[in-house]
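There is one chain below, alone, in structure tokens, taken in the form predicted alone.
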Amino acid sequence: MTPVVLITGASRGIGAATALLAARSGWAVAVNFASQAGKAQAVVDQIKAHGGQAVALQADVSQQEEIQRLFADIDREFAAIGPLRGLVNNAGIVDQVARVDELSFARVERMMRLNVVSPFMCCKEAVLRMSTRHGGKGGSIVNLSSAASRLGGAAQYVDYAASKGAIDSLTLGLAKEVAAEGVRVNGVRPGMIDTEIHASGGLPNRVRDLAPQMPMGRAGTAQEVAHAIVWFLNDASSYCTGSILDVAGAR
């Protein structure tokens, strides 16, 4: 049987890079996407071209019923392949640059729904399948945080930074909660990474503009973050739980 990993928001960026690397490491991959079906299928096709196993599964993980449907789809699609043994909570959003005194209720609610509530509920579904308390055989959860959780995001994304601070707390608390049940929970905090997320936040040139100010003189890549995530997924990190690894180039 092949272990199965769900990667949310895996059609592009860090999620896509993680899906490709996880497949090369022996995982069967559930490639979740919300709307970009073509990009998700391209990731699946790349995995299959190298002999791996993957399925693209649509679900808006900001919605409770779609999370439940997503996990039910995984149970069905991978029934003959293997059990769910991994979860990467990668899906997330930023928004336009704004001060706290400019934020709307709707913006903050949307941010917290996808960046905080979704990982909580995905963790719940994963634990129900992985934990020995529920008849599972163990597994590994990796939560994507951000260096913003310790930098604060002042005058730009305080709401985003706060959402990632919540992910740090989720990682630490859940790790202790399920440590004796065969489930490890760790986090990865990327710094300035060259992905499309900056454009979605209204700053398409952010990496180019800020890279010279980075301690290493450059931004990181999605592949560099993916290596940290997959290390936590695999048994090489078997005594790591409740750990949060910065992949931020000393930022």
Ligand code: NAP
Given for the second form:
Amino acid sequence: MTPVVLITGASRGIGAATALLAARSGWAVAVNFASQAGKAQAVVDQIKAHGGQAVALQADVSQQEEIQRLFADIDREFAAIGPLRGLVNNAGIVDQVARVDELSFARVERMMRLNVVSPFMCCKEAVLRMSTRHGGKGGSIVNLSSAASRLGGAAQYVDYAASKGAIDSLTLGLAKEVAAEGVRVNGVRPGMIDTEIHASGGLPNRVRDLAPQMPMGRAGTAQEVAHAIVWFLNDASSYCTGSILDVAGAR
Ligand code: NAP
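Any chance you could show the form predicted in complex with the ligand after that form predicted alone?
Below, the chain from earlier opens the complete complex, with every other chain and molecule after it.
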């Protein structure tokens, strides 16, 4: 049997890089995406071209019913391959630059639904399948936080920073809850990484403009973050749980 990992938001950016690296490391990968089916399929095709196993699964993980459908799809699609032993809570959004006194209720609610509620519910579904308390054989969960959780995001997006603060607390608390049940829970806190997330927040040149101000003089790459995530997924990190690793180039 091959261990299965679900990576939310794996059609591009850090999620796609993690999917490719996890597959090389022996995981069968559920490549979740929201809207970009072609990009998700390209990730699956690349994994298969190297002899790996992967399936692209559409689901908007900010929606309760779609999370439940996604996990049901995984149970069915991977039944003959192996059990779910990994979860990477990667899907996340930023929004336009705004001060707190400019934020709308709808914006903060949308941010918290995807960046906080969704990882909570995905953790719940994963623990129900992985925890020895529920008859599972253990597993590893990795939550994508952000350096913003400790920087605060002032005058940019405090709502985003706060959503990642919640992820840090989820990681610490859930790790203790399931530590004796074979499930490890860790977090990765990237700094500024060169992906399309910045353009989706209305700042397509953010990396180019801010890279010279970064301590290392550059942004990080999705691959550099993926290496940390896959290390947490694998047994190489077997005594790490409740750990949060900065991959932020001293930011
Ligand atoms: P990205 O390039 O914008 O990719 C986002 C991914 O999430 C896409 O695959 C997208 O799928 C998916 N997605 C968006 N909404 C979704 C939804 N409702 N349901 C399912 N999937 C959804 O982002 P990234 O930069 O790789 O960031 C990945 C994670 O790292 C996020 O949690 C982010 O907060 C965190 N992070 C990033 C940085 C950075 O500088 N890039 C820094 C710190 C932390 P579709 O394309 O199909 O919609």
